[in-house]
Amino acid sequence: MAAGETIVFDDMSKRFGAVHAVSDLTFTVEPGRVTGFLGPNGAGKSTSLRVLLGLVNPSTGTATIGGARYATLRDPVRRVGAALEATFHPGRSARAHLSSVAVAGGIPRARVGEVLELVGATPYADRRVGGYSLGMRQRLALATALLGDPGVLVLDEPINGLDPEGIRWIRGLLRSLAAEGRTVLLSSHLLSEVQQTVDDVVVIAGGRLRYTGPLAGLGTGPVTIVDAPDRPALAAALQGAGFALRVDAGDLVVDADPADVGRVAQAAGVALRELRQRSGGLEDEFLALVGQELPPPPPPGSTPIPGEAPR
């Protein structure tokens, strides 16, 4: 097994054109932890990615892994291992894929039934891919990428596509391989697929830095929920006295004190149904960085805000 090495973000940008993909990115992901890369979907998760393997250059910046750029490595293949956006010819088996990127990678062909027994591959592992789920896929793309017994893995949404049994069984191998000293990078656009998984979060939103650190670090403090008969009205005046409003399943969340809340709706005359105050949890912290909150508020007449009811 090759050493885990750190990863480096510094002042990465990507532009395509007028479209500023990446701006200004700066973090690092650590070996012996597994890090979380997070945000919604367009947010520049897999541009960075694909910077950091070398798909793409950068505009400014540098993304780095062990001090080098991944073009510049030595026996890339044994160091690091990724799964991006990883596709496969559907008449080949899983045996066969893996047989032909060990040859061509100066792997032994033992290594092809080792990792294919680590994901849990073995059962399948003579059938066409093209009768794969997308969950097979993803165990395949990990095989691929543990073939080199790398020390560093990059994984796009690797849980993507598993089903229950198979995301209990991927925490339990990512942080098994990070307990042995490997670097692990994977992304994801949801905090709740991998935050029993991952030690540190990164998390990018319009292609721009918004939280680096433990996911411990990640506030919890209270936000309110409140409601009322006339939602839109109740919007407009928490808005215009600058609160930031967002719909959790259904309520309406203000990260505020509710003696707060309650003063800014009694004075713009707006009867509440409902104002209660709720522990925040890591959701509400990562929808807040994010910047996942309601719209301005709609003029009279056309169409309401999120998780109100047409009338």
Ligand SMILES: Nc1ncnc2c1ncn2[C@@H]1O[C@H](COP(=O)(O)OP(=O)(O)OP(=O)(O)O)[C@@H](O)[C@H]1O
Second form
Amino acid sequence: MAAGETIVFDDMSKRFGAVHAVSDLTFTVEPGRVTGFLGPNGAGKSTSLRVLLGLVNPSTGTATIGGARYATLRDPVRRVGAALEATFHPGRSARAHLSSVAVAGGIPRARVGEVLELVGATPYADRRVGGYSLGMRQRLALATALLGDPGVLVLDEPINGLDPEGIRWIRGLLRSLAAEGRTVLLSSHLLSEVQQTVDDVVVIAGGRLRYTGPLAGLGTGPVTIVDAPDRPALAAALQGAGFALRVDAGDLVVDADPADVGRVAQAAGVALRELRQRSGGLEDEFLALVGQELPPPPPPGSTPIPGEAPR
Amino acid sequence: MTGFGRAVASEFVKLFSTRMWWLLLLILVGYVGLAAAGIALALTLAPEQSGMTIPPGALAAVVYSVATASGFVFPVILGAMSVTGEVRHRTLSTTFLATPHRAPVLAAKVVVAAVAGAGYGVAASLATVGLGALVLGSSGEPTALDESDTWAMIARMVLAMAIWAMLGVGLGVLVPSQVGSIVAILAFTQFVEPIVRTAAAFVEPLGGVAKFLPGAAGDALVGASFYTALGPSAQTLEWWQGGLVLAGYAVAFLVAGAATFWRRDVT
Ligand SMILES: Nc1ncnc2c1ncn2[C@@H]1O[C@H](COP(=O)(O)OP(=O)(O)OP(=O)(O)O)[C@@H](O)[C@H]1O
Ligand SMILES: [Mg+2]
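Structure of the form predicted in complex with the named molecule (previous: the form predicted on its own):
Expanding to the full complex; the earlier chain stays at the top.
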């Protein structure tokens, strides 16, 4: 396994003609952590990742991996694994696709079977990619990234298209890769999609940096939803322990960790019916950062128009 | 293996892992084989009606050279598709991630195209020489297979097909749209150049220009074809000049494409 390396964007800007896709982007991605690169559609995530990988020339500034531009890396496939759009030649099998990359990257062919097994693509590895579903192609893209057992992983929306089991699996995989000391950078336009996976977040919108730092630094921290058959007793116990309480859409919301809430309830001898963590302020804070508000709730009494999907 | 060696090996894996190469090969062999047999029949059964004045002893060469005269578009398409296929299926990112220096990638495509083009040349020659000689022999015409000139021409046909394939890579990088490049290849080779060359056989000043067209240069390299058989007025280059002119087109296309499309952002 190659060692994790630090990714540095230094005042990087990219213009496509009149379009300022990315402006003055500066941030650092550390090894041993999973970093979420977040922003709405058109924020400049893919453009930034492509600059990092030497596919797009920045207009100004630099993006480096371990202090070097991607194009100057000696064995790029062994040092950096990347999955961008999951696009392949439809007439080629997964195995042949991986072989072509392995050969170009100086990776032993035996590794192809290993990564196919790792992403669960072995059963369809010899079928032509043209017939694959989006999730199957995402797995193949991930297998391509893992081919060189690299210390740095750069993944553009890797979760998009995966089924629930696949999402859980990739979350575990990314966490374990970071735990081995690798650098993991993944993009998404949904904070909720990566919230359980990432340690750090970089938020961009309109091509500009909005936030960079630990996930916890975004928003107000975790909130807990709790309920008990004897709700007044629960509320009294929590207030007695000094927690702030409120009722939100019928739920009892506590600004604290679920473990602490449970401990207080147990000490007071209150049996619980419900105890769970909610993303709380994070999603709201994220949307505020990227300048998008939640759509207003429909006016009371309004009904969906027949034939139109309910909103 | 060096970085370049790896890039070449990877391009071979890519070429042989889709059906394109053998589909094109199959059509090429069937097409030129049947065309050679048909022309051999026409020229031996009713030479006065063919409208061609074949110098005595050149009949076999005209028949065999159908492999390149009619088959040269196949290696061009194969070479072009090695670039345009990547554009169409958005796989250039994957290619450049594995080999970040782009010039060696293009050079690797040229090498692989040359080898594949030579292979096409061998297969197409087998088809035209095999079927052509069969027809000629059974009509009592000389097959010329015992002449070293014939084998030298076959070697030049293989070389021509290799150069055509490299020219195709250049065309692909100059016109990266798959449909666009195929339309350009077919329009130029099947329409523009044949008209200019046919006209040049009758209009003296045009001949000076027409002999430098790629198809004419390719025919000159091989040394025989219908056009050279059309009449003594058709001007041609020496075989080595033809080869250099054809290779010149390939180099010009490759350099122009490398300086433009090949350097662009891949988004
Ligand atoms: N090749 C290009 N030519 C012109 N404009 C481009 C090009 N590529 C990207 N852009 C523009 O750059 C901006 C950023 O696009 P980018 O694809 O990086 O966004 P993104 O954050 O990846 O969005 P998404 O979540 O939809 O994938 C957009 O305004 C886009 O239109
Ligand atoms: Mg994107």
